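First, one chain by itself: the form predicted alone, in structure tokens.
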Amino acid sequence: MTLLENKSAEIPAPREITTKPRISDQIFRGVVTLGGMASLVILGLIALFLSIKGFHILSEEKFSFITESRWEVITDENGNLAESNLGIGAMLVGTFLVSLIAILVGVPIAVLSALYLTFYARGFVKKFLISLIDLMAAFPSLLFGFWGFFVFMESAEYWAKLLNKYFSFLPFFDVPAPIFERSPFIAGLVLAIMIIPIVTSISREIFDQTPLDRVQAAYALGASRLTMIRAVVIPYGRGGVVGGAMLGLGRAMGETVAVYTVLNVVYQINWQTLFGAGGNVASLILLKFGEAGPYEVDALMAAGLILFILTLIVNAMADLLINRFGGKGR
């Protein structure tokens, strides 16, 4: 036997290369997939329940359920339905108005707070503030509502009077009567304080992921910290900021107890943000559910279905905005 034959006999068999995942990876993938599918199933069941309960109301009231601003259910002496005039137009306007105030006030503060925590705060101060913001994000809305009613209301009324005094030439800051308490302006500020921790946490996580080489390259070119933030961090994290803002908008649109506590629920369209009248769809459901009959309960479920659809639209818009403006910087 030659030397070449001996070497060929000692060569081991080629190792089989496979892409089959390990058992632990398969189990983990199954658990994650099951959790994700469970969320979709629960969401679908909620949509199905609201549709079953409220679709006949939408069929009977038609488009007036969205455009009208009345909520009247008249029953006879036997408790049977005699007449109904149902519409959530004013509540939809109030929902958008209060949520818009919350976004305009809360998002800039949240982004600035995230930038401070990421690039300026150090040591114990940074750890303490991050823990505090994460804790505030978990506070129940009832606490925000009570705080807004008993503590924040007086200061917010003073700010509303100042806005009315100096900017009453703008339609949004004009009031038909000097009633400033429990207004959409105050409700929007309370919601802004509620969404600041959420948007701040998301924005801070995005800013923390800014590539270090880009940051160091900006400093190497002589950029100051502010210039580096403007040229590198903001372009890189704008998609996450938009996503966090939309998440905050979704919570503001669906908030119930906090808005109900600090806002007068009135069934008329009110564009004057400083005037003490308004409402949103969630507060309408909370106000009417306890005393509602079977038909009115179905109408409230229809209102919940409309709010559910609006929330899905907001999430879809968030995806579009992230895809449009979510580039990773230059």
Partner chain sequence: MTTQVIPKPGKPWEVSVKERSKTGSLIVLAAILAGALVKLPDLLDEAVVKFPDFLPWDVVKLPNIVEALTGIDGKLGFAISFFLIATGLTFFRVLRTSDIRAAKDTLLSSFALLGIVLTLIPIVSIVTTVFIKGYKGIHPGLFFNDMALNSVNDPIKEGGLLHALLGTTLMVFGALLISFPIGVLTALYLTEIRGKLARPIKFLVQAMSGVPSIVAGLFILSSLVYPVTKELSGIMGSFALTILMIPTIARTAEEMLRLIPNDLREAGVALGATQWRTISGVVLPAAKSGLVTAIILGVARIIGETAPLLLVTGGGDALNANPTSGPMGSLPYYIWKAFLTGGTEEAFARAWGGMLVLLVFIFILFGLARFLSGRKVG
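To test you: the structure above is the form predicted alone. What is the structure of the form predicted together with its partner chain?
Next up is only this chain, free of partner chains and other molecules.
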């Protein structure tokens, strides 16, 4: 009796059960969360600083900065600004034109090769091809640009001439003068080659995730490979593939060096894809930066801000499509 009583008196209060992490963990979690915020901070800073430099241009030029297509800065003898007409309309049109060609040409090829890699290639060949395509995705744009200029241009020019010969009744295959070199068509093809590896690997990953039971159910019902892909893989992976294409679009829109080397950057709105004149916003920045005065630099910052926002929107849509609808079908 007494023994028990004594003991009960000695039992310490039970340790408080808590989910509160220790100090070391709290510090650790704080540091990691802070590091995790870095992408938010950096993206915010990019928007902030480009706006600080470029906002007064946007407010002075208003909407004409997007719609107009002139780039004239007139300074008086003291170097002060006298008059300016700045607008990136032509370059925006060029950006969309070139990346549209890249998407139209690149995505079908990429999806077909992803189908090949997922459903036809086997064993060593499959592994080898996948690493080759991943390697190609890591090639710098400089390499694509100069390869496009020195090697690819010749063939592409010939194709452009053929297209023009047989399809010149279509307005976008017509040319005002027979200059086929350095056209948006060729730049678009080079960009298509650049985005094929990216779109291929994303599509391949999506196709790989197709549930095996559905694939085998389709085969068990007597589907051939074609009907299986049409009935199971395409509905399942459609969203993801579209997302991958958007990602490629974002890449193509922001491309600087490859477009600058291949395309003849001319400041005019040009819808005729085979004619050797065009441009995009990024190549405009590179072209004008070297000789730009302070006011022009601010205008280039504004152009950069618009490019940044555009690519951000495209990437956001791509991300949404891949994560919401990628790998979800009927």
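Each form is matched to the other, and the largest set of C-alpha atoms that superpose within 1.5 Å is called the rigid core. Numbering follows the first chain given and starts at 1. Not measured: the values here are computed from a predicted model.
- Once the two forms are overlaid on the core, Asn315 shows a Cα shift of 3.0 Å between the two forms.
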